[in-house]
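This document opens with one chain alone, in structure tokens, the form predicted on its own.
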Amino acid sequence: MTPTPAVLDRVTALAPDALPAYLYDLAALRRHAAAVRAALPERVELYYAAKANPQAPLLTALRDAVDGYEVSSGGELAYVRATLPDAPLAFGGPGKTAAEMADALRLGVHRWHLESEQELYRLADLLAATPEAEVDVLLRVNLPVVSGALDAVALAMGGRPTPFGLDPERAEACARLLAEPRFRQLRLRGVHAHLASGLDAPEQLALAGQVVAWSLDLARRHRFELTEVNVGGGMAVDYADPSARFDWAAFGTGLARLLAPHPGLRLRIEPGRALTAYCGWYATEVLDVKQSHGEDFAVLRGGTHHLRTPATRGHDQPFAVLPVEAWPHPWPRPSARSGRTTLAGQLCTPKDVLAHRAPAPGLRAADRVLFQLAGAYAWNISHHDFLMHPHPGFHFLPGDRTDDQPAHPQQPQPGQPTG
């Protein structure tokens, strides 16, 4: 995966003390999102899971390609609504507080993913204060899947004991409750079943088929009109091979076949990582290179307190080395002696590693390293203030007024644009 010219130009122009920095190519993001949208059939809605990266310029860049945004907390809800006041929002997550649910109603969220019976009761009680109001409800269900189907995925949220969603028998109980008059303001539209992350297109289609079949049976048993099935996100991003992309064309064709026998049904998908990962880069420089017990270690500015993804997922973050020929010091320039180097950060923990024994022949102090696939679940899931190092810079390319808008001043800023 080659850095785009805009990213390379900006990284090259940055002074050493402006590193580390995140760089987001918004033009590349728009092209990718538009291609994903074009691959999907008409009756498939595309929502962006804001948890993957809630930066305001990224949310705005996606607006023309997506049908809406999925939020999973009161903070995400307020931030996305402030950034995009008119965008459709779906509110999910397993731990909704009463205050968050009240805010969601006030901010005009009409599509809800409910994960427990208590959430049904709580939402009905909140709606009772405005008897004319109604909202659309999907029951999030933890469906059983074919044995072993999710064993190899990076993250599984269903098909096994988890805190997410309703077991099938509890979903049946909720469907019965929603038929009672006291729940008349909650319109049961269908089922939500995000079961795993890290699935390729055939695996995603197989699970989607299971979810749709179960949802149709639920609707027949409880005599409600099934208008929507949300099959979630989790489309695979391959950190070992960034050039291997999820097959959106095959996925869209498969979804069209799945929808064909059901003219009144629409599907919804909610990718996050698979939309924004490719547009983001984490740039830094090599502070030192040293040898320990026969191995090379490069110590970088920054580390996993900025880019937590490789530590949490247990992978090596792919990267490119940008050689810097200038060495302004009178002492010898530290450099790698072997063909493989472990790229570590500045933290006082052996877990602060971005890539283990990675191919980096001749890596030297002052060279720059550009980590790929840093556009999702990177800065926003990292433990920013451990050891109190400076935060990275943030650059949204190209830097026009629309793309460089600051985060909403009333919300925590997940990264301030700098150019």
Ligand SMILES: Cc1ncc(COP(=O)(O)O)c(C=O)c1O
Second form
Amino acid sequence: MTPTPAVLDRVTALAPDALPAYLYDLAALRRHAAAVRAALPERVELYYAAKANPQAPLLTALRDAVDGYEVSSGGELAYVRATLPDAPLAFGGPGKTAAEMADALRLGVHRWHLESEQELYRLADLLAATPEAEVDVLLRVNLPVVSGALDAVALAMGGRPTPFGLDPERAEACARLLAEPRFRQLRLRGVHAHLASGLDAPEQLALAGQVVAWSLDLARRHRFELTEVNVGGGMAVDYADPSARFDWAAFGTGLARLLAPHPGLRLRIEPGRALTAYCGWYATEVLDVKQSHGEDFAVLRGGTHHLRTPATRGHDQPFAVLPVEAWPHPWPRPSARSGRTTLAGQLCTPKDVLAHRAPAPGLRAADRVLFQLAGAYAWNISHHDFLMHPHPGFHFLPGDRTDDQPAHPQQPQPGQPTG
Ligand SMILES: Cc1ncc(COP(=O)(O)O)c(C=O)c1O
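Given the form predicted on its own, state the structure of the form predicted in complex with the ligand.
Let us now look at the entire complex, which starts with that chain.
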């Protein structure tokens, strides 16, 4: 996966002190999201899981392609609502506070994903102050899925003991409660399940089939009309092969087949990573190259405090090298001697590695390195202030230089989009 022309132009134009920098190709993001949307059949809604990357320019670039946004905290809720005042929001998360729930009622959310019995009581309690108000809810379930698929994936959030959602028998108990008059302000629309991340299209379809079948049974047993099932996100992004893509066409065809016998049903999906990973790049330069016990190490400006994903997932972040010929110093240029180099950051921890023994023959100090697939779960999940290095720059492309941000605001302020 080569850097897009917009990204290459900007990285080449940046002075070394303007690195590291995140660059987001918003035109590429729009094209990708439009293609995903086009692959999905009618009666499948596409929501973006804001947790993957909530930066305002990305949220806005996605607006034409998505039906709404999934938010999982009061902070995300306030920020996405301020950025896109009219966008439908689905509000989930396993630890909603009473204050966040009150805010969600005030700000208006399209769907509530309820994850425990207590949340039913709390929501009904908050609603009691406005007896005419009603809200639409989905029960988030943790189903025991019949497949080995979940054992193999990077982050399984269901199908085994987790703090997320309701076990099937607790979901049954919630369905019984919701039929009682005291919960009449909560309209049960269906089921939500986000069970895993990193699934390819056949695995996702197998899972979606099981979730839909279980939801139909639940609705039959409790005599409510099942109008929607949210089958979650978790579409695979392959960090070992950045040119590989989730098969959206096969997924869309499979979902259409799943929906065909149920004309009153809508499905919803809420991918994060597979929408925004591809549009983002983390660009930096090699500060030094040295040999340690027979191996080459390149020390980069920046590191895992800006891009934590490879450390948390245990992968090597794919990258491209932009050779820089100029070497203005009178001393010898540090260079890699073997074909493989470990790309480390500036932190004083051996965990600060973005790629281990990666092929980078002849890598030299002052060469630039562009890490790919850095548009999702990158800056926003990183430990920015460990060691107090400067924050990276942020560039939202294409656009004139007014689109640049010297640094991402640490606490995004609602109403002040970042670009
Ligand atoms: C409830 C929920 N929905 C959607 C997502 C998005 O998952 P992904 O970015 O893997 O598509 C997550 C991620 O953790 C999640 O917890």
